[in-house]
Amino acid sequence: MAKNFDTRPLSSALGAEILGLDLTRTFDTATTEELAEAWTENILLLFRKPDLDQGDHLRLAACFGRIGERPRPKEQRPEDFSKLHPAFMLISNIRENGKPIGSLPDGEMMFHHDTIYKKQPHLGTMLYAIEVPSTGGNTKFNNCYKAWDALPAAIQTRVVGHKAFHAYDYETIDHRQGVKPNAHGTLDSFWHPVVITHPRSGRRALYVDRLMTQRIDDLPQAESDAILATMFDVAERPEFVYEHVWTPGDLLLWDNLCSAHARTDFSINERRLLRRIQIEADAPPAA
């Protein structure tokens, strides 16, 4: 059967670039199914389209599932929704009249899964580069299938059936000692299986990350900390990671259940602007 587009591997860890596809048109069922298969197989997809408008961005995202809803009402978000569809989020350090136009403005971010602290995290994230700094601000992605497979058998056996606690707390996430779910008040947090079975591939993936994960249930704190430290180190091995150097017009879609991502630092004196949309999952992640 003839392919509707070509693919080019991005790395041996994960990822593929989609070639020969016109992102301004509506895709037929065969093309949509082929894209879904490519996403499942490669975890991360790269499309390149300068000046991709919001309508084309929304239509492409809908090929992969339901468009995610933003949890905060528009009046509590920094974006100008006279110019932006409310499903989008701007990732930017740009300020206008002294106020940020987006979120997550500056600096480095450790590996994390988007919305892992929610009962039902998003299945995927799609991020489009509009302005990028001359250096830095890259995004690293890891392969959590390979991370699970590479863990020592003793650790795999120890954590199967256990859950990990994840919290949205960028200011105190490194202070893990004594952290308990009820101590966070209104802070977004949730327990998920340490290893999940991906709903589309059927493969097992490690589902913890350095930024959000704080402890494993029913283990002594010291043992939990030691196991998590090993998991983070294994998941971030260079051979399991692809680092994307952004150029304007890059559109990345990643699977948020079998991949975590991190951001490298960049100069606060340079502008960075990206447009994000998320794909809903059909159910919470399961073991």
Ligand code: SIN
Contents of the next structure:
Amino acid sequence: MAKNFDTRPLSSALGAEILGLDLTRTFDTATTEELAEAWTENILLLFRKPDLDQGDHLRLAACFGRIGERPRPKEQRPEDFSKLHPAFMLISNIRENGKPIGSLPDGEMMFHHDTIYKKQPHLGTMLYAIEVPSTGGNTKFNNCYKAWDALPAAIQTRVVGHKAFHAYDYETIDHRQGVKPNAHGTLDSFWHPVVITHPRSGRRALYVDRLMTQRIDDLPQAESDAILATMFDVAERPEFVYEHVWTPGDLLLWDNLCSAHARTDFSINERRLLRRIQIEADAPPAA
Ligand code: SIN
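So the form predicted alone is up there; where is the form predicted together with succinic acid (SIN)?
Zooming out: every chain and molecule, the one shown earlier first.
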């Protein structure tokens, strides 16, 4: 049991709020270790701190691992880096001179694992809410340990040892329709095991998602499609999902290896602004 802070469960699926911790101070080793344990156990952690500055945000992220490399080079990103530390990414629909000031600007997004299309996807993502719409733009998280455990045994047996192909296209992605390969050379893709063993918990997690996973290797296309459709439906069952309704000052940290996330729709006429940073994994995901 943690001694340096309290926890409050967010749902029966996953998630805990961390209470009684001053996010503006540097934590001692015991507190850092307890936070790491709480993250492994709960998959998703919520901290609340209005006006958390970039320095405090960076220091808190560094408690959980190495700060992540940005997937896209600085010159291809929309943020104004005269005001933002380069490790951060803005998620925003706010437009200046007609152009979004951040990435992933508008509307609904289907379930996905961040950077699953890379050889070594990020272990964690930390997202801090600055401005949120009056309704919608919620983020849903699922528990991929529970999803794996709930799959029919015949499917588990069939896919063990297989890999799935994941792709993401920064230019042409349609968040409602999924990813379609394009001719511009901007498609990032990689194969990973369909079920992975989490390096920290040692537990098996389903590692496919509706937005980015295209097919399973060495299976006929129709069988791959049918198995993936079942996996997506099981992984998104309400009992495995927590939906977070954002308030400015909320800071969420999630584990990308054992959880996928999705976003609900929101009005284009309302402002949404969040600051994101990622945590590196030590190695590519393994079966
Ligand atoms: C993301 O996928 O990192 C964005 C989630 C969100 O905007 O709620």
